[in-house]
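Given next, in structure tokens, is a single chain: the form predicted on its own.
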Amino acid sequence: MSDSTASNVESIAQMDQLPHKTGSLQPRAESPLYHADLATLSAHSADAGGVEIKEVKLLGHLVLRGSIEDAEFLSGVKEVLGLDLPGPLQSSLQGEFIAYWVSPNEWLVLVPGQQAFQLERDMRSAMSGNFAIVNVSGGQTVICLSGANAVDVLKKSTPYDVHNKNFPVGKVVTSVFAKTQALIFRSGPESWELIVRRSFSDYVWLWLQDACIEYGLVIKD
């Protein structure tokens, strides 16, 4: 890394979003659905049903912007995360890291929450040229849907075609979901993930509860 690149990295304002203890105070990290008290709901939830819902809490969400023709951008991601950025509508998984294609020059990378700040710093150090990395961890959450009827809930929630032939495992799209939008990822034959903005997480959660009633809803913490 050149001296000028190092200088640029040091001049960028980066914020560690993790709570840190100050004196006797220990700040509490709260997920976007913290107020829904899924732990209590799961304790009283049915043991079986057609749809299972779970929030994957407090992951690190990093938005990457860059050109697929920029070798230094791509190699920097590969060096730090150990994965190749996926092509259109695809995803790429390496250990605890997963990258989703969002647009021709944008990707969302999910990482363990405790590692997001350092990984951002490492990628900035490994890259040069025109690129952007934005930590949006506090502004999004992941809601997992699974079960035999998970796809039926999606069919009445989004206009995007989620049929097996059009939406295989590993595919990802950003589309309308109810009256908001979500990044929709098919993680398995009967499992899906919705990545939604914090400001709409309550709305999506209430929508899903209602949409799952006819199939039987199981809530997991």
Contents of the next structure:
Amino acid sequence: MSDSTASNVESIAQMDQLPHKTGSLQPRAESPLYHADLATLSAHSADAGGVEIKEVKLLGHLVLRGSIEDAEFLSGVKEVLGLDLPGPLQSSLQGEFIAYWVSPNEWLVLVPGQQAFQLERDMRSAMSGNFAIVNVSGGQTVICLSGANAVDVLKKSTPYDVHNKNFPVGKVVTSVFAKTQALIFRSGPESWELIVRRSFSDYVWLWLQDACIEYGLVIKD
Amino acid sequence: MFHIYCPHCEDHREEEEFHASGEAHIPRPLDPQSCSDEEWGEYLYFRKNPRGLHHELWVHAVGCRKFFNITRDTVTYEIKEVYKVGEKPSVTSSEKNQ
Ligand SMILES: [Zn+2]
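Having seen the form predicted on its own, can you show the form predicted together with the partner chain?
Next comes the full complex, and the chain you just saw is listed first.
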């Protein structure tokens, strides 16, 4: 019995999603908005405007699932990431790592892309029992919205109340965005992050361009 | 604007983030193999359709994606209470067949 349990643990698939150099092929990764070529657009973009958009490319996205009543799960996260998992609608920042509350037993952690695989392995060895860590780095991306009118773009895009009183800096919600959904995080008084699925990123990007026109859009690479 | 309180997010959210998932408190038969066709059919297909108080299962689909229960008046659409799965409703009808 214990043998089969041990072999089950061994067989958990852990995949480093970073591309590896094979033969003479140079490794490369394409972010979900690769095709939009923000580098070229930013070169022709206005210098100033009401809203600035930037894709934060190729970060490591780890989904953690576990119970807040499981001391070993919490201490494993603390040991590896150095942060306490946040409560409902809150975020927790520690150096280059940030954890967002997603649901009562689920958090999304953003880390530098090169570190995701190692951090996943470290957390797996720091925990036991019931927990899950899934590397979804290739499946979603982060779009930063900032500027004086960023809040106006959000008001057009989500039914959630983004007023200061209801949405202070540090808060995070998953809600309707345009006709899809996004994790919406307020990173500063005038800056917001949207975390969207890869397959919806083009739609969100097109939506944002249109929604930003009236305020003046600045594209950054 | 119609807001529903999610007991997991502890926040009022717009109705479009939610989906109704039918009648609440329907226990799966403990031993399906020994159910008669009628008992199994009742479990799978037959639901109350009351005029008045109704205990319903809802899911915060575009949000925390968790299920919870709502006691709702099907005549006025008024939500009487929201409670987590596993908890009992505090608002119940005195009528028979409820
Ligand atoms: Zn919720």
